[in-house]
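The form predicted alone is given below as one chain in structure tokens.
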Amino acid sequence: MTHFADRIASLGTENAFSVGADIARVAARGVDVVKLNIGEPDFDSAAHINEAAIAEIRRGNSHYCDPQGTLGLRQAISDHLERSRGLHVSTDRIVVTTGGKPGIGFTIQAYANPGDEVIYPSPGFPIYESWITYAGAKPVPLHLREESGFTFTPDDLAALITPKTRVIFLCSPSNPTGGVLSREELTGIARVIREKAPSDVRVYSDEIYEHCIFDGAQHHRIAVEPGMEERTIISSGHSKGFAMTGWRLGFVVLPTAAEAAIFKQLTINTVSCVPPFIQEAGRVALTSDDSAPEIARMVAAFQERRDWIVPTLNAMPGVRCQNPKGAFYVFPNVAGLCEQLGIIEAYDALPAERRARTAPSAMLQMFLLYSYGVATMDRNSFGKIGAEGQHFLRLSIATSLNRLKEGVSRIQSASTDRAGFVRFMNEEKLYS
């Protein structure tokens, strides 16, 4: 399609949404699809949050507002940062965004020229890699290893930093692995950045899952490390911890007010502003005493599901699964399952152009969906560069325990259905 600009060919996606067309196709056949693909809490936003927005709409607070964010919400964010991180952040360094994603794109646009290097975790949130390639920067994946709990060492990071590094993405708790960086790990990472990275490098600390920590652990932040607040962009929001995914409300904290002004300008150029009634609901979410019990209830449910699914998956032949420390996903290694179903063999037999467009875990993902009605996410959905030979699935545990048990039961049935996989390859023709 030659009428498109060349850069469109470099634009990636978030497959948790794009797989929706496949889910709809399967559902149209009358199949009850168990959706373990999307990272969305199965809780509704709390009543006190909803009522705050409704009241604002009724009183007419539905007009344009400050593109940087209402002062009330920015002050609530500043107070939250002081309570949770011990950081004293002025409101002129805070920009309210339409969810967590804009901060990623704004950061790449603001700091990275074509050819500049951007380090990001892989597996990680796919929009990191998408924006880096779209902007013409050089993606430098920081591979998270299963054997180290999907974290990384300061030395791992140091090996990737060069004079051309402009941005370093961190995400803790992590999507898709549930890995959590400890205080000691962050101290070492901060030391490497101070010692090796150019002074103008920005660290994008994605903390959208900051409320979703298991086993009574605490969330730790790189911005509190010596010399890091002036280098760090803190990104968070309301989608995960407050079950406000559809509200599209996030925020970024910039090192300086001048940098925040650039992000404000980018907001003006894209969405103008976040609706003020949504921002008032977000302010209430951060300040109301009713919020903490709601968060605790959700996290307890996610932990209960984690505690059920991890041993269940580990008891399944061909599967091994780490115990996530946060977020609401599990990320099992399914290499053995791919082998026993004949998926590796089938992948190797594909024409080269087809192999380049898929992977064994993607073939398993589609087999589970089309033949067993379970929607999952494959490894390449979380950063494709350098992921060859890695066979993982992400399962969201942000669904009820009953639905989770139904989905895993179907996966168990599929795990021994080698003949079913052959039929799937012959009938669906997704890879022919």
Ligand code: PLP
The other form holds:
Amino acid sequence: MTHFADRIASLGTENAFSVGADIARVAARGVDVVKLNIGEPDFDSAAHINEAAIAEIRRGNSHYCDPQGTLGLRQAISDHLERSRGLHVSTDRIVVTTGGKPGIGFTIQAYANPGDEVIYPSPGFPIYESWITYAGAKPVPLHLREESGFTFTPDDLAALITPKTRVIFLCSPSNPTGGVLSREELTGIARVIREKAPSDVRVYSDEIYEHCIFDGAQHHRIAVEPGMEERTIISSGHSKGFAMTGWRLGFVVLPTAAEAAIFKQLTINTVSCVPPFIQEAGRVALTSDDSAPEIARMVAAFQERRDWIVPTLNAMPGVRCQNPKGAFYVFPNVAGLCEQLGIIEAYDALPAERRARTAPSAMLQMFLLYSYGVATMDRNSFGKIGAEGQHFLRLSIATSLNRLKEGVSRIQSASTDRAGFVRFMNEEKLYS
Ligand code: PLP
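Could you present the same protein in the form predicted together with pyridoxal-5'-phosphate (PLP), rather than the form predicted alone shown above?
Full complex below, order starting with the chain above.
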């Protein structure tokens, strides 16, 4: 890659998108692939939201607009923060973005110099690690504990904070684990941050799944803890809760208007603004009485699927699955499955240079896709650093119960097919 800048080699990706090439290859063979890989609701955006955008386009609201976001949407976001969190946020602290993702890169660019340390959950959304390494900052993974529902203790976090820490990423509900931080946990985390981190360290609270909480539980947020609003960047958006992934609409709330101005400037330097008709539809999504029943219907469907899939996976030899409390993923431990299929042995037998580019759960992921037509995500897709020896898959439950049942039944068939795995290794030649 000699004609590219050096930093390009440090840029990661989101494999949920990049596995598309493998899926296309398998589908081209005539296989009806069950896609449990991608993280988006299988519901369409609601009619009242769609109609709002169409009306705006017809009205001619299709020009450049305020790069910080339209005042109407920023006011609706401010009202939402007041209703949901009791926070009083002035509109000059809010920046509208093209989805939940840009806030991650903007934060790293705005606060982390090369060599600075950034703490992030692992397993976690892969774009955190990608941006940290790309910017030359030092990635400091905060490992989530399977045995406690993929959470961490305040002491786990305290051990990672140093004078070089600049940003701490939190994500609740979590992608990929579905773990949700409780009020008590957040209180402990906030205490540690106040005690150990200087006040200019920023906490990036990724709340993109704030609407997707199961069992009627409440979503708790770090920004409401004493002394935390002035350190926290709240990030959320419309993709998951309002089933608007393709609209590309999200927002960040900064501690000060001066910081929001930097994020606005980053927007000017990249996309100029979020399309105004999309922002208007986003405003309607946040303010219309028609939205809450749509969200409730969708979350009830996710919960019904969770209630089916978790016991089904736990009944499968070699699989152990925690019960997610939110988002729309399950993240089973498949160490036993890798063992019984001979994947660990096959991995150990690979040349070192091949081993460095894969992992047992990635080999399981490819076996399931190429030999059984079911697309999943492997552990390393959610942060590679320090993930050696961890064997998990992420399955998205944002697909109909029938398709989910078909996908899990294929995994069940694959789980005892040791000979099939040997055939896969010989025939597909992905690792030679
Ligand atoms: N943050 C987390 C934790 C996510 O899982 C995702 C998407 O999967 C995003 C941010 C990005 O969301 P968006 O599609 O709105 O950019």
